[in-house]
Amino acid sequence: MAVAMELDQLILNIAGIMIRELKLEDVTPETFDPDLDLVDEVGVDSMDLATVALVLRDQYRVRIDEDDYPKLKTLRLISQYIHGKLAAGA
């Protein structure tokens, strides 16, 4: 994976990721709004969210640590997180 790889394009691959992971209806990457509060809008729990961090770990050959996954609320704290990871060679 590019470590190059610009926020916006990261934040459609991760969308893409959760609407298939998570089963997401009636959304697309690109309509996915990255600001929304993961819990409180999408439904997303801490199960969901395990998952998700699964997957991305695979994906990206990024650890997600448990303890930070009270900061990653939104899809684009999620995306921005990773993107960091990747910049640091993480």
The other form holds:
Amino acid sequence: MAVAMELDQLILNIAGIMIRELKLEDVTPETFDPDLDLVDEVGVDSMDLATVALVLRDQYRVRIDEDDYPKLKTLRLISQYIHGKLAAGA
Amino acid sequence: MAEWTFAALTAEPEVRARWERVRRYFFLRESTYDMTRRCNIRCEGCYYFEGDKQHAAEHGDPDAWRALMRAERDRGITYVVLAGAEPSLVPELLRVCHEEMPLGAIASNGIMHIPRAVGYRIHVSVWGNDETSARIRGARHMLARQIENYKGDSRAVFVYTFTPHNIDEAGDVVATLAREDCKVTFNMFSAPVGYSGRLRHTPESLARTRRTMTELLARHPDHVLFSPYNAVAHTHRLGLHDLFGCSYPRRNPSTDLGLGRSFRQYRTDLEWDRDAACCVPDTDCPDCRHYAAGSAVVTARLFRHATDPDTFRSWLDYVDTYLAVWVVDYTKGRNLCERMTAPPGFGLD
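Complement to the form predicted on its own: the form predicted together with its partner chain:
Starting with the chain above, the whole complex follows.
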């Protein structure tokens, strides 16, 4: 349960980062659907993702490998990826 | 060495301002289009007349081009590169493209003037001095004709392509262009597949080209659109694919995001082939050092360059150069890193 809560909070935090960095309009961390396809439904591209990856690196001290970008299709998948790396490093 | 955070890399106001400036253009999504099979000159080593694309039927119907541009816009393309054979021979098609897609560039030999109504960047190809042009392009007084057509035209950038045989001519040609207040950038001859001619670069010619580029950048800073990192990236013994991993579909199997997903290279029959899609098709990929390729390939590697101040500044200089070369009205800033920086994971040579 604690881990699930932690992931939910991470999704909110990362949603906030994406909204700020990518200047997304008409959405808040609370209303950001974590299962939207970032490329097809949000309009994120590789440069956007690289920018977010750099900010996440700062924030969580977690490196997102460039080869992993294609797997990170949704906010939930990004959050799970970061969550997994944090757990592995803990 | 301690890892630099992105926040620390962008903390200096000058760097932060450049980052904010260039990132406004991350919306650019390009595809390329062969406009016509015809050309008014024939150059040795011309990419258009390599491979199959020269045999595609020519589709000269403006309505068909308009429909294509609208469809391209609908699938998210925001930037078009119009190439050849020679696009200036089909001005009506250029006008239609510009009406539908306001951002783009035209690759032209510069012999015929493209009407002002077509507000794209125009890349005027220069392959050496007039003697060399007459020999390998079969055209006389080439530079004078190009300058006459494009002097004072803010759309134009002259693209000097270095071969092993025109390195020493670049100084005079660039000085002439600077005197006429024309902007210049640099390209590298990159061999087409199977090419065994004398224009393929050697380690010695790559080193000499790098020195020449650097000298000309220092000598004509207001007219040469380039940076030390551009010189490194394009004259390295390794080509762009080996240094950075080419993002174009021909070398990039991923269709998930980026150029591998969006880029198409249309032939004159308005068809395209994913297996051949590339900014300059039929180039021998291990030898690819094209300026057009680098604009996408190096720029896409933001994450790799966010490691230390010099590498990040060099990347910003590269992106700043790319935007100045490709986007009308984007003015290049001064380079932030004046020293040679190695591509991430590689040495300088």
